[in-house]
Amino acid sequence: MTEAVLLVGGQGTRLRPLTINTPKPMLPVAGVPFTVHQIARAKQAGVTRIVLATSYRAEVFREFLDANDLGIEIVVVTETEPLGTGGAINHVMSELASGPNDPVLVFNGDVLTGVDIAGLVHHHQQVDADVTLYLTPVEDPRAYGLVPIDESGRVTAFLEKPQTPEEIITDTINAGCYVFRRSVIDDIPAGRVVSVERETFPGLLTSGALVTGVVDRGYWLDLGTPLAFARGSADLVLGHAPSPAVPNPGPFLALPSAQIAPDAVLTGGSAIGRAAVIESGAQVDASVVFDGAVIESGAQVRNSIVGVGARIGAGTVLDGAVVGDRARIGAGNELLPGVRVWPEAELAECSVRFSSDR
């Protein structure tokens, strides 16, 4: 296996209001853009060439790749308008060097996974499949489309999100990583929106093509929401999610030029960005503090995200909160699970509290 397609998509509206300027795949996760973790995993599995497909701010990707040698050939292809997953895969077809029967790895740009990539490709080649899907079991599959397989591993159906208990006939879902026979990519309709989930894969089943599924019960996380993003970052720092881009897992990660007071407490895989300041007595647990942010004395930040250049006032508590870039949270506030503070917003001292008045 030598070639892969990485679908990095667009801005990622589900991550708002964290940032309004940065494409989601380029947001730092455990110190580096999330895309870098995926590229590093693909390289580790033997991929030597990646076609990166995007429909949003391609110049950001190109500038990063020009400035950083990731040790692998990467080609950036941009859609003039979004084409869906299938349309995006077909759109990069001219950049693929693979032969008609060669395997092409395709993976989504918002999923963090520990799947054995090389093993997935090996299975695909061993059974001579047209497409092989990486499947993962989830505790509550109602938010996902279901993908049942038979005893041989052959996919038998692609089912929309189940609405009743009777419709939940399996707990395995499409986990966002595939191996295509190159000729299948060639057959995806060009120049229009195509969904592999709703059109390409069901069409292959109808035509009698061999679509197989490999169930992996290891690490899997969709990073589409801010708090899932924070969890994924913490899992990478702690080593729960594998990535060659995090060579030394530990209780926290502090990037160069971060200033951390000696009595500050950092735990749970927290990631502290460049030039960020963690003042005396502050506690940061399982959280992401982006570049230039300030956590003032005695503040507590748990399971939260603090955007670039934001400031969290003394004694303030964040728990399950998302604070956007350059926002200002005054001292003595309590922001509890679900709260979102938009970039550059300002919250005065003691404006929001859930516990009794002091």
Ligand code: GDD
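Treat the numbers as computed from the prediction; the structure is a model and nothing was measured. Residue numbers count along the first chain shown, from 1. Basically, rigid core = biggest C-alpha set you can superpose within 1.5 Å across the two forms. What changes on going to the form predicted together with this ligand:
- A movement of the C-alpha atom of residue 143 reaching 2 angstroms or beyond is seen between the two forms when the two forms are aligned on their rigid core.
- Once the cores line up, the CA of residue 159 ends up 2 angstroms or more apart between the two forms.
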Second form
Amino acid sequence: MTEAVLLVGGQGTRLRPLTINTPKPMLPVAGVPFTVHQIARAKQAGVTRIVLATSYRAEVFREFLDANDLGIEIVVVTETEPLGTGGAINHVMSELASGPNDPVLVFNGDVLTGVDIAGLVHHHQQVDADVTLYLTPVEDPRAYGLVPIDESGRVTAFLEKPQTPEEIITDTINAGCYVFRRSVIDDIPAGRVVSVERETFPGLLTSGALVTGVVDRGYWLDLGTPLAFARGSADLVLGHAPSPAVPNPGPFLALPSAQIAPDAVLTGGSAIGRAAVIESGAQVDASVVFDGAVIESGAQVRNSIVGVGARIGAGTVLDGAVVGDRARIGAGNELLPGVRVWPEAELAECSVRFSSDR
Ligand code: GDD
Ligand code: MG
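Next up, the form predicted together with this ligand, please; the one we just looked at was the form predicted on its own.
Every component of the complex follows; first up is the chain already shown.
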């Protein structure tokens, strides 16, 4: 038996304007809540029991799990106040069935990856590590935990979100999936906020514990920003990011009851939600169109997110845009990368352009 802890708590607001009411891991991605992709991959790798460490709107997880059988035992544990990543891991301690030396997997709840989960556990046991970290190289490591390793794979330091250029000593980062020796989880201080990245890992290194890193160069994405969320969704739909919850990858995914005009063009792994309407001549590329949204005729939507019930007017161009739930963008607008339209906002016809054409 292998157990896994899924960290799905924290603040839940970083995907604004998308997550006003929905915990980030419960946002639908390629047809199911993001968390379901992680659970399905863990199950496929041989995990038999999952503990969800929640803090923000735990009832949304419970209701979903009550209504949907994912074919694996799932326990939901809730912190009354967010305890940080380390505090959350320790807080689920009493729900773990593993013995003191058994491996326990821990996943950040917002990471999409093709990592070989069973291989990670195997490596952890083979070297008899206290903690094994999944690492991945990235172009710009500043937003992550930097993890240098020596030639034997032993972790030599852990620098969370480096502040100065001197601290950027590697491009290999903590990819948000760990294997813990269970007793290490028990040793994390209880009942207070603990950061596994800033406190637990550096502390283990100081005390001489064996922390190893496994570098994997396969698919990896942190869905922490709205546009990364759109990218991850497209990659799941296309099959670039592997998930057993996407049985038939393809150029787009339209959920039941979506209405798509015969001459609309859907590409790049776009996901179209329930009862969404894509009108004649509209083009949707690498985007997420949530339930009930309407893309009017001739509109072009690229690398963007259109919230629940939002309306994009005829001929409007969205590129790298995030449009909140029920917002209304009139016809003939042009919204380019970085723009965020808050829920319910209204933009009149032909009122914003980034170019003077037309
Ligand atoms: N239950 C619970 N309680 N979960 C939490 C809490 C908490 O208080 N705080 C954070 N989490 C969960 C988040 O929901 C997320 O799934 C995960 O822990 C990591 O937190 P983030 O807030 O997303 O951290 P980050 O993306 O800035 O950095 C982390 O991930 C990077 C890789 O994506 C760190 O682990 C970095 O070291 C790492 O490189
Ligand atoms: Mg994150």
